[in-house]
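One chain is shown next in C-alpha cells, namely the form predicted alone.
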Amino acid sequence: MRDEDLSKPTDAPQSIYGIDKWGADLVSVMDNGDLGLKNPLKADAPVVSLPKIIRDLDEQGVQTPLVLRVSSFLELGIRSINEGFSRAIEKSGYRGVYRGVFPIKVNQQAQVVDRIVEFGRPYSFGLEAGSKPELVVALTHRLARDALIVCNGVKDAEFIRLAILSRKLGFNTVVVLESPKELETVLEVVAELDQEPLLGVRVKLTNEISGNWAESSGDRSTFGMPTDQLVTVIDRLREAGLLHCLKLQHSHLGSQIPDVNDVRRAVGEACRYFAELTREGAPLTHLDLGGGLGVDYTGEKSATENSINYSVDEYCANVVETVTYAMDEAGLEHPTLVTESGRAVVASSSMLIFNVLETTLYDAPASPAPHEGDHHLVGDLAAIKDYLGPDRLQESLNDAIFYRNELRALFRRGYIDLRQMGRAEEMFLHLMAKIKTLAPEAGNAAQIDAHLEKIADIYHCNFSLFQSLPDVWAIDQLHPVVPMQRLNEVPDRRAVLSDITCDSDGKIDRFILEDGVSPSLPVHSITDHEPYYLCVFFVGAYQETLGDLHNLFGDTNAVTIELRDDGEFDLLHEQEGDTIAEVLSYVEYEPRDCIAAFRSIVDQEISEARLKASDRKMLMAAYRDSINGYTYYE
C-alpha cells in the first residue's frame, strides 16, 4: 500500500485514520482536534472530549496507561444483538425466541460481567461458563428467570455437581456434553444427587470458515462430538432413562467469521443435526449456534481476517431465515435460538490509552559540514544535497544508503573515529528529512515510500503489548490506533510504536488507515509542553484476560465511565492497576520477604562499613516506594 501523502494540506486530517469507517457510531473528531466519544444511545447528546476525560482522571490520580470502559458502548453491544434477532424473528415469522448468552472467557472482569447482566436482563440474556471458576462467577448474578447458563468445556464431577445443584435456585443451567466419557461422569453425579440435569450436546460441524480462526471450525476443531459419538451418547442416555433431559444442541459455527455465507452454511448443517437428533428421540428445544459474529476492526466491510462483510442485523437475519426454512422443511417446531456472541458484544466497549514517553527520530533538521581530515566518503555523503531533487530522488536515496553503509563498515574496522561517524549519521538523517519532503513529487513515490518505511520514527510508549494487546503480538490482530489530540493538524511524522517492555517484539507496526493497512502510523511531532496520547480501540474482547506478565508489567488502571447529556462524564468505577508487590506475589515472591531480604543486604553493607548508616532510611524508603508503586512509568 502506498502511504497517504502527509505533506499536502487537507481539510480533514482525521480522515487519514479511517475513523468514519470503523468508528462512525462511537467516535468523531471535534472542532478543536480532540478525539470525542459519541453516545450511541442518545443521538442528540454532545460529543465528550477524550483528552478532557484523561485530564480529569489524571487530576483524580488515575494515570495512564489505562483501560477506559464506556458503559453506553457496552449497552449498545447488548441491544444490537438482542434487538437484531427480535427484528429478524418478527420479519421471518419465526415461532421461537432468542436467548443469547455472553461467554465469560471473552472478558471476565467483574465490572464488565456485572454490566452485561444488568443491560441484558430485559432480554433474558444469560452467561456461558467454559470452566469451573466461570460457573462460580455466573452463579453470583441474579439473572432473569428464563435466562440460560450454558456450561461448556471439559468438566469434572465437582463442576457438574455445582451445575446440577444450581437448578434448585432457579438457574437454567445447561450441562453441555463434550464427549461420551463426560456423559459417564454426569451419570455418576446424577445418581449421587438423585436430581435430573438439564443437558445439552456439543456437535462438531464439518463446515470450515475462513479467517484467523479457521481452525475453530471443521473436523479439526477442538470441541464437539462427531456423528459416531453422538449416536453413542443418544443410546447411552436412552439406556439410562435420561434422554428426556437433553434439551439443547450446541454447534459452534467458528470465531470471528469474516464471510456471512459461512454463517449460512454452518447454520444449515447445524439444523440437519438438530432434525436428526430429534428423530432419534431427543426432545430438543434450544439450538445453540455458539460464537462467530465478528467485529469489523478495519471498517473495510469485506471478508478479510480483520473485517466482516455483514452487519449485526444481517447476521441475525441469516441465522433466523436459515433455521426457519430448515425446521419447516423437517416439520419441526421452531427452537429457542441461542448464540454465544462475546466479541461483538464487548469489543467496542473498551479502549487502551497510553502516553508517548520519548521518540527516536530518523531524520535531522540540519546537517553538519565535513571536517578537514574526514574520510572522502563523508564528503561524498554531504555532497548529495547539491543534486537532491524530485527528478533525482531515487538516485539520491541510493547514494545516501550506500555511503552511510560504507562508512559504518569503516567504523567497525577502526578506520574512522566516533565523531566522524556521528557526523555521517547526522548527514544521512538530514538527507532523509529532505527526501521525505520531496517524495510526493517523485514519479516513483511508491518505491521511495517503501524505503522510507524502513526508517520510520519510533515512538516509545507507556504500555506493555504482551499485557494489554496480546493478540497483536500473537496472531497479528489489527486494532484501530489513533492520536487523541491535534486531529485538526496534518500529522508531520510516521512512526511505529514501541512498548515499555525489554523485548524486540514489543511493538506495533501494522496500522489501520483510510486507504488500507500501513507499516507506520501518521503522528505529530512531540512537544515538551504537552503530553501526547494514543488510543487503541476494540480491546474489550480477550485483550484484558489474555495478557501475560512480561517483564512483570501487570494490569493497567481501568475505569468505567458513563457519558452524560451535557458533554461531561460520570466515573462509575475505578480499578487500580497492579502494584509491583501484587505482581511479585503472582510469581511466588512474598513482598514482605523481599523487603526483609533487601533490608538484610543494606544492614550487612553498613556493618561492613561499605555504606553509611545515614543512607539506610533513604534506601529503604526508595525500595518501599517502588514495591508499592505502579508497574508502569509514573
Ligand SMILES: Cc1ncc(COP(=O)(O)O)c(C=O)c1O
Second form
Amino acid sequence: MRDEDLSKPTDAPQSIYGIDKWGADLVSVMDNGDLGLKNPLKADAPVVSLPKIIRDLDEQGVQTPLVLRVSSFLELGIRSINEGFSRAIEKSGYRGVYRGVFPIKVNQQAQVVDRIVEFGRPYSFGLEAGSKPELVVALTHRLARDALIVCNGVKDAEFIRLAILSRKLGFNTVVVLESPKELETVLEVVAELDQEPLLGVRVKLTNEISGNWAESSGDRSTFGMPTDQLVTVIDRLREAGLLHCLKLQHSHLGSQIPDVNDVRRAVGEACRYFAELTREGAPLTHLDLGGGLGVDYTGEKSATENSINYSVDEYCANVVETVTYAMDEAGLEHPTLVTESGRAVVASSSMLIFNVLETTLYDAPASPAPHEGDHHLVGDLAAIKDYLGPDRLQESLNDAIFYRNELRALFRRGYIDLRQMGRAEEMFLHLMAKIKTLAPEAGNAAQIDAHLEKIADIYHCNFSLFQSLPDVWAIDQLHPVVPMQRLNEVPDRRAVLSDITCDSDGKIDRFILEDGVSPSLPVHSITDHEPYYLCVFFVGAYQETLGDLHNLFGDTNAVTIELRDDGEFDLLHEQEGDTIAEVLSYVEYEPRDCIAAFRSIVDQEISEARLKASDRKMLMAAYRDSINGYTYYE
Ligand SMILES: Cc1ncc(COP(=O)(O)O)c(C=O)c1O
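Same protein, different state: after the form predicted alone, show the form predicted together with the named molecule.
Full complex below, order starting with the chain above.
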C-alpha cells in the first residue's frame, strides 16, 4: 500500500469506539486499520501511524508501557484557550485582556511545563503555583514580561518571601491570601523586605457546581474566604497601609465543570465580590476565575461527570459576556481576565500505550456430549443449545449460569467427579461463545452489554492502573481506550482490561463506545506472532502526577514527539521510566544494600554447601539485571 493511501481515514468497524465524537481533531483510522495521529495545527498534514511510531520507538529501545506526549496536541491546548478568549474579547468589545496561567499541579513534568511556557509566551501565558516546590519550578522559567505567577494554597513565610522577592527580577508574582492568618504572615515578611508585594484574595463563592468536584464549590469548600473574613482582610490591609497592593481576586469552583450555566452563575457571583471589594477601596485589576474548564472525555456533549455541555469557545464567550455585563452594571473598568485551566490545556496531549500480555478467554470452541451416567443437570446444560437463539438469549444465559452453579455445588460436595465437572464447564463456555455471537442480534446496546458483562474475556495488560490511571480507580474517571491496530477488522471479542498489579481493583471495566458507556471493550483475538497494543487517551492531566507505586510499579517510559509533514515523527525527548533500583529507593531501600544483602545470602548458601560456587556469578547477574531493569513486563 502506498503512503498516501495509508493516510486516508476510513469509516469501517472502528466507529464503535466513538473516535469521531471525542477525538475527531486528533486521531483517525487509516485504511490499513492503524490508529493515526492527526496534526491539529495543520489540516493538510498527513496522518502519522501510531503503530509505526511504537515500532520505531521499540527499535530505538523505548518499550511499552509508555506515555506518548504529542507536542502539537499541547500547543493546540494552549492556543485554544488563549485564542478562544481573544475571539470572545474582540467579539463582545471587552476592554480588558486575558492572561491565563497553567496550574503546575495538573502536570508537573518538566518536559510538559517547559513546552507550555514556550507555546504560551506569545500569549503572555503564566503559571500557577499551589505550593513552594511549584513556585521553585515557576521561577526557573523566563515568562513574558506581563505574564503572571499566581501563588495559591497554604503559604509559610519562606514561600511568601520568595514570591515577593521574585518581583525584583521582574516576575509578576501574586500572593493570593487564603485566610486572615496568612495575611499576618505576609505582613511580617513584608516588614523585612524593601519590596512591595502584589496581593490577591481568594473568595469562597456560595454557588455550587454539579459533577465529580461538587465538594470543591459552595460553603463547605476547603479554600477561600467567606464574606466576613474578606472584610477582616480589607480592614487589616488598610490599617497596614497595603490595600493598594491588592490587585487580584481569585476563586476556584472545582475541576471538570459539566454545565456551562454553573460557570455563568459562579462568574456572576465572583463579579459581585469584585465590585464590592472595589467599592471598599481595593484597587483590583485582575479577576481570576480559577480552573474548571472541562474535557469531553466521552464525546457526549452533555452535562455529565465525564463530559461537558460546552466548547472552549463557548466557555470563553460566557465568561467574557458575564463579566462585561457585571462590570458595566457596576460602572467599573473591565479587569484583566485570568483563568487557571489545567485539564483542558493538557489532558489531550498525552496518551498511555501498553501491550496485551495474555488473555483469559471466556468461551470454548466446541461442546463435549454428556456421557452415560452423567448427572441430569449436565444433560440440562447440554440441552440449552436446542432453544438458544436471539429471542431467548437472556433465558439461556440464566439457565446456563444456574445449571453450571448447581453442578459446581455438587462437585464441591463430592457428588460428581473432576472429568464430569470439566465437561460441564466446557459446555458452559461453548454456550457463552454462542451467546456472544448472537448478542448483537438480540436487542439494543444496553441489553447486549447486560448479556455480555459477566462473560467478557480478560485481557491482561502491561500497565499499572494505580501508577498510570489513578483517577480511573479513585473517581471512576472514564478515558477513551482504543486498540491501536487492526481497526479495519471487526473486533471479534469483548474484554475487560486487567493490569499487572496483584490487585483486583487494577482493571478497566467501563469503556466509552459510540453508543455510550459499556462494561466491556470490543477487541480482536490476539495472535502469537503480532503484539496487540491499546491506547488510552486524555491522560495528560493529573494522571502522571497522582500515580502511586502500588506493587512497586514505577513511572513508565515517557516520550515527547512532534508529528512531521511527511507522515513521520521526530523524537523530541525520552524520559526513561523508573528502574527497580529507583522505586526501591523511594521506599527506603538502598539498592547497593539490597545487592549486598542478596550477595551475603548467596555466599552463606555456598559456605554451608547448599549452593555450588559456580552458580554465584549467574545468581548475582540475574539479581543485578533485575534491579537495574524496568519495573514493567519486558
Ligand atoms: C486553585 C486551582 N486552580 C486551578 C486548578 C485546575 O483546575 P482544572 O484542571 O479543572 O482546570 C485547580 C485544580 O483543582 C485548583 O485547585
